[in-house]
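Only one chain is given next, in structure tokens, and it is the form predicted alone.
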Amino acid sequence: MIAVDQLGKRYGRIAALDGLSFEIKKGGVAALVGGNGAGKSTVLRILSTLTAPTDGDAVVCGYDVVQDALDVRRRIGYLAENTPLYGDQRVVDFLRFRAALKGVAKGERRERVQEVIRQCSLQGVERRRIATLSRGFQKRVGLADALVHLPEVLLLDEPMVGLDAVQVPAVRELIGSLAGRHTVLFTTHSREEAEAVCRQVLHLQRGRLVTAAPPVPRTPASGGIYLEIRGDHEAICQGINALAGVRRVETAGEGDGRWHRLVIRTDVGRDVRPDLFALAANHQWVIREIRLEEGDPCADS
């Protein structure tokens, strides 16, 4: 679905990306990791057309990003970092205009509109002026736009920055829950955060990817994956009974009446953390808070 094959992209002497190689596979979901001056924001932009590249190839959908630029735009949705938006219109009108603009038929507007609406949480604010949304809110309208259209490839340039400590949990779930329907590919400064939502991290450094490998698995085999999530308690534990590889779910502490902490203990070398982000998503639960709970000496051995 994505193939970069020794892309370079320099700029007068300095090389922002030199022979950089990898693939990803349909509905897969990747992230690039690295400092700022990586080049993963650089990678974006070519895949999403916005600039050539220097030397080497790249693919997206089987279309080449140089020779066929415009049919890999009608299947892509695009985040920038810096999430540019119109800030006088109001949401629900941004995201019409926006829908028609790629060319979702006027008879599938409003329901593509309001279920973008309902996957990024936007509800309660649609009719408000984009200008007087918090960040937060406006990284939110940026992947609803990037969602609009059901693009098969989704390219997502820090999509957690901006969000705060209540955000990043759900926009994390937001992202997991897209694999299968989407291939997305999304840049981050932290490794943490990637393995916490996909199983392919690609490592750039300096313009060259240092290792491509899937992460080591931090496997709860020693502890346990402690979990704080919102949502009807019965229902959130049967669910999580049923994914594959977990042995049980335990009850960690007696949360504040909204909010329920579980450690889940899974089959050793088994990492439920995607299942379980695709789980919450189906059924509209919210995630504040997931960890991995290493070296637990409570835990079965």
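As the structure is a computational prediction, the values presented were derived from the model and not from experiment. Positions refer to the first chain, counted from 1. If you superpose the two forms and keep the largest set of C-alpha atoms that fall within 1.5 Å, you have the rigid core. Compared with the form predicted in complex with its partner chain:
Core-superposed comparison between these two forms: the Cα of N241 travels 2 Å or more.
With the core held fixed, the Cα of K25 is displaced between these two forms by less than 2 Å.
Relative to the superposed rigid core, the position of the CA of L276 differs between these two forms by 2 Å or more.
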The other form holds:
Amino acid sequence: MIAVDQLGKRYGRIAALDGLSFEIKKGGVAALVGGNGAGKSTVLRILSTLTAPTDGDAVVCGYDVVQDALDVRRRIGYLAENTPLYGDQRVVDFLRFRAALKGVAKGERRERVQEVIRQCSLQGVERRRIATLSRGFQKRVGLADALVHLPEVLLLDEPMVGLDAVQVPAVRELIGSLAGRHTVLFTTHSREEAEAVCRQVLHLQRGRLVTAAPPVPRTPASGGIYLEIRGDHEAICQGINALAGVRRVETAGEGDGRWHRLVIRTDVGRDVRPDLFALAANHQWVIREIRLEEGDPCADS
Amino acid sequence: MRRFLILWRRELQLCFLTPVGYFQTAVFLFLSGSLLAWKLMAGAFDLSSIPAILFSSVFFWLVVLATCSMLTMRLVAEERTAGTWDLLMTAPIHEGQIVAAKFMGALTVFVVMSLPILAVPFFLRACGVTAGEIDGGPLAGAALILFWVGAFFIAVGTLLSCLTRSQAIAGIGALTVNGVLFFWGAFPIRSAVFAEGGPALVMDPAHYVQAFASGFIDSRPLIVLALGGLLVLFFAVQAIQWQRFRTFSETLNLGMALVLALGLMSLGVILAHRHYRLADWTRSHRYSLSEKTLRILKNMTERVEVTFVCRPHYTVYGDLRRLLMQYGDHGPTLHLEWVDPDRDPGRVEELLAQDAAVRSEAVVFKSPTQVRTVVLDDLLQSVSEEGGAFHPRAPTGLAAEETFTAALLAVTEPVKPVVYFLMGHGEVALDDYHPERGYSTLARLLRSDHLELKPLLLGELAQIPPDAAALVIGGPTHRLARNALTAIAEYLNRSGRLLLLTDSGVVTGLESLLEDWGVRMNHDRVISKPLLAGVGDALAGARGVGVTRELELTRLGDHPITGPLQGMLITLYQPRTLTPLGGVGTDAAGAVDKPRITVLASAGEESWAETDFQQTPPNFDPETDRRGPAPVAVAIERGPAGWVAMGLQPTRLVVIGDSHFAANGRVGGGNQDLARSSLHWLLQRDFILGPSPRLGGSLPRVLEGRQRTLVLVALVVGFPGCALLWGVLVGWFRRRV
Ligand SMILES: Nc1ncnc2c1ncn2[C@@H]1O[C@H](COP(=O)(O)OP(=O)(O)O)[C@@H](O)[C@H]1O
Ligand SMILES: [Mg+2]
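Can you swap the form predicted alone for the form predicted in complex with its partner chain?
Now the full complex is given, and it begins with the chain already shown.
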């Protein structure tokens, strides 16, 4: 269903993708895993015809993404990384508009829209304007949009980011359930998430596929906890440093706005996560993401 | 197509379901409304000229320019920055559909926005402004060119919005590109492609925009703008497709496609300039050549070279050029040439060598035998002296057509017919400037018809000069001398031509002569009731006179003289009635010696022939007076009909029961045409019959006190205020629901 052969994409002197080849069978679910800047989004943008590769071929549903862009577009549902949506529209109106645009027959439109609203648990917010929804809901609206015309191929860029703890499993389940009827390729930076959903996991590093490393033990043995937290940066660093078992706190990449991205290096075998939660609760810091480090999450950034 | 409609609707939603579109509309209406209000306050206008008044303002077009840029800058750039562009580009839609929908969306909004400003004439009429009538033609022309130019602006704006992520750059870019194209006027190809001799592009927008708004339609700017717009949109589609690749080879492809499209467009532009149409959409056919000019052009057999030597900055360059182009369209033997003396001094030298006085701006008419030059400064001078007949609204220029046609006649007619005006019996004089009793204006008009006019004092000489092409007896006040009468009778018998204008209450001695020719001149005068009874009664109450001495001729006969004048306003001043003897109309063709009499005009039923000259006020007395209709002008012809027998010439007479109608003060409008056509028919100059060039329309008016306030408030506050209010309501409603 998706066949990628020696795919390359250069942005000037930067090679975002380099000799990438893989194949996804019809009805299969595959995940692209890699750190920031690994090239995941670039693969999906090429497959969704948004950008053309500089080398190699990509074929979706038997159509070349460069030559037969329109045929490819007819058969794909694409969820962009940052989930752009028309904020001025209501959820149902947006989905109806998109269904119409994607050629869902008039008679089926209402039914399809209701179906994806149910699938993506959007009941209750259908009449809200998209701009007023939270990120998580917006992501789900984007997902609903990708699904609304029952595309043969689904290309989902970071579908789980921004969802709350309850939603993540639900979306995982949803993606899992799409297998068979749809061919799904989604990206994530979390290997466990990928492994939780599908068997075909493609590891991407600096634009190349790498053979999957053996699963890492699920303890903080490797010595790091990745944390996204909101609050006063100074206070946070001080507070965490003071926790027993913490060796040091590193800033991991740029924070967005008031969110700070930290990597906490701990003593081997020491799990400081319960202490962290307690600390955050005490100071009313908000934790957005917390996970055990595997490899280096910000290798390329 | 379906997807196009969906996207188009979405664009409209964005504008009209959010307050933004209404605010933009309000700003547009405020700026253009204020401008229009200011212009309407400043001077006289009539309802039909409102579009032209508005469109003549550079400021208005700046507002249009800014509005179009504002409408287009967000189209693609905004979606790019928001990322929603990816939503469109991954849906199964062709880039062309997206561009078309974006373009049409903005255009629709622009059309909706500008409709109120075009409706202003209707609004003014509803407010009771009575200056003239609304003319659908100029209004339609204004709408057409506004939307057409707007569409071009929007196409350019759409392209620029496709090229950049920044709305600001897209907006400023559109403003600049459109501004340069629009205000610099002519595209550079004007000089590049058609440097010498070829059809120059008429692409000066300041010129054609004004023309359209005055009801003068030209296919060329429409086609050039349409082709240009399509090219720009095509380029926009190509640019979007290119953005997927951004590689060198794709750029090369894009460039080649563009060059090809540009070539095709240039070809289209050239074809559009070779085969173009002009149309006059005004109700009064203000910009069409007069029937008379058309007839002259159609009957011309000689080749005439018309050279327009004029700098493009000359005040009335465009108007005169347009006028001459119409001559060219209708005159198959006419050859037009445009010479800019600054660019082509050599050609000017050549013309000077051919006796053409082209030291300043001029039009040279040159037939194989004769040359005549109309110096434009003189033309404008004479026009302004005569009270500004060269109306800024009349691109043809009344005087210009008269003068050009006269020049054409002069170079094509081998001999100038000589017309004698009998003098010595109180006749109206040719050089008399008196408004009531002077023919100086008529004389000027007739001279411009290529006639030589001479006064004729018979005195001892008892013969009409042999070179007389016609004799005019205009309003004698005493009895004609016996020898004059014999001379006239004799003249008529040898195929003479006589125009007799004879007033009521005068005994001229020509009565018995005319009876020989089958017409009796009655001793009476026509008194008529005003057509508007109500107004008449009011006047009667005020002045004690229930009647009018002005007779509006509404019944014109079917004759070469009066046929083309149907519907024109011709007024006689209490004329005498004429009675054709022995039946009216044309007898069998065999009766060559019997005069054929045609009634040219009759007084209507509402009038009567008053026989009592002393009665004041005149009153209808059934015993003595006769009710209308009664003939007041007749044409008489004896002998072979005009063109049939070559050797034998017919005798022709035109008798009109009034001489005042052709006097200086009255000879405007249809009156001059009656006089001129009568003479031309007598001279068998059929090619020159018909109404002369004239300026249609009504008198411009100035707004009165209450109307001023109303117009000011409505245009500056009312229209934009409505849009604003609507926008606020929409915003409020959106928040609610
Ligand atoms: N439009 C672009 N111009 C230049 N470089 C880009 C562009 N898009 C992506 N890149 C580069 O390509 C690489 C891969 O990016 P991306 O596919 O977004 O990574 P990921 O989604 O895996 O985080 C990065 O180094 C990024 O900087
Ligand atoms: Mg990415």
